[in-house]
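Presented below, as structure tokens, is a lone chain in the form predicted on its own.
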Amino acid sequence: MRPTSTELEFLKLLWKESPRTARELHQELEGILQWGYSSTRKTLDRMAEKALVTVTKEGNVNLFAPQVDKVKTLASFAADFAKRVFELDGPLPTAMFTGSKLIDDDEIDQLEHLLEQLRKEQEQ
């Protein structure tokens, strides 16, 4: 299941550092979501009940880890938005992820694999 944008704010933040809490991601989020804790613990559960993440509890803390591929993740949202906004059928220039935040440079590698894969998938 693909998570939703929200829901990939929260896996970023995951996929760069994990296991967090719930307060430790809310913190980061805040200013982006501009909602309150609650909003961030009711997404957290949402999130681990679609299998999206784990949750482990240490004490009186749920730990929450990133349970999907990062670059598979990324690489279904590009396949989407490319055809969906561009109308491209073709295999997605992946050069356009050189200089990401988000991944280094095997996992572009690794994204070009797994978007060629889309692809083929989409055209049978």
Second form
2 protein chains.
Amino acid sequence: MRPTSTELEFLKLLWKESPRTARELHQELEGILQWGYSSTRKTLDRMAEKALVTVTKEGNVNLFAPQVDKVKTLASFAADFAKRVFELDGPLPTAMFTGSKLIDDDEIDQLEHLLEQLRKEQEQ
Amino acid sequence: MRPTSTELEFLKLLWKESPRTARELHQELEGILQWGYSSTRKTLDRMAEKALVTVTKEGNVNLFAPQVDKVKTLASFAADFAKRVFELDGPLPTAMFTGSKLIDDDEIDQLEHLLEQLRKEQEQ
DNA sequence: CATCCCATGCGACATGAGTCGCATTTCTTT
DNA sequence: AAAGAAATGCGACTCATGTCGCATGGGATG
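Can you now output the form predicted together with the DNA? The one shown was the form predicted on its own.
Below, the chain from earlier opens the complete complex, with every other chain and molecule after it.
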């Protein structure tokens, strides 16, 4: 299942460093989202239900870690976007994501592979 | 206001040819969306409320036409996507949309301009 | 003119996401 | 051990969107 925009923000943080507590994640997002702590927790709970993150009880706190792969997730977003918005069916241009702070060169290679795969699957 | 995915589909059709009736639009989307005619109409109604399309009563039928610009709309999607998913702040790669069946070379030029503008506005 | 069809206006329901608050449980610190 | 702080579980509300159905009204046709 594709995460929502907000969920993607949480995943990005977790991809950088995990596991983390709800409180830690909340503090990082506070400035941007202007949320109450409850909202952060609820979102995290729902992400757990959807298997986007795992929860591990460590003593009395819950630790969250990503349960979906970063490159796969980004690839899915890219493919969806290209098709839905621009109706691009062919191979997606690499240039689309070079320059992103989120992924390094290695990961860009993986991304391309995945996109190519997605494209083929969809062809059928 | 940014259209939803579904609304974008309607806009795409209207950009190709307008004005059109709900019935005509419905027939084009029937295959893809598997919707009842009521759903099509409701969506169109709501798009009118949001000023995404205009409605003109022609006799006893309503004619719909796009009320938002194609290139502007696509640019807004592209900018949002690049930032939200890949955290690209710099100029967006042109390659992102070359090859799209939706826009011709002229429009690609416009798109680039708009993206550059959006980027600058956002910098502040 | 009576009838039938299609268009419209509009109400309605379900689900998901955004957003919070509260009561209960569990640490930690005197 | 008692008290206070912090974490959790979970319910709840609102709004947008997807998705229909129904009742009403105006044209076309025999």
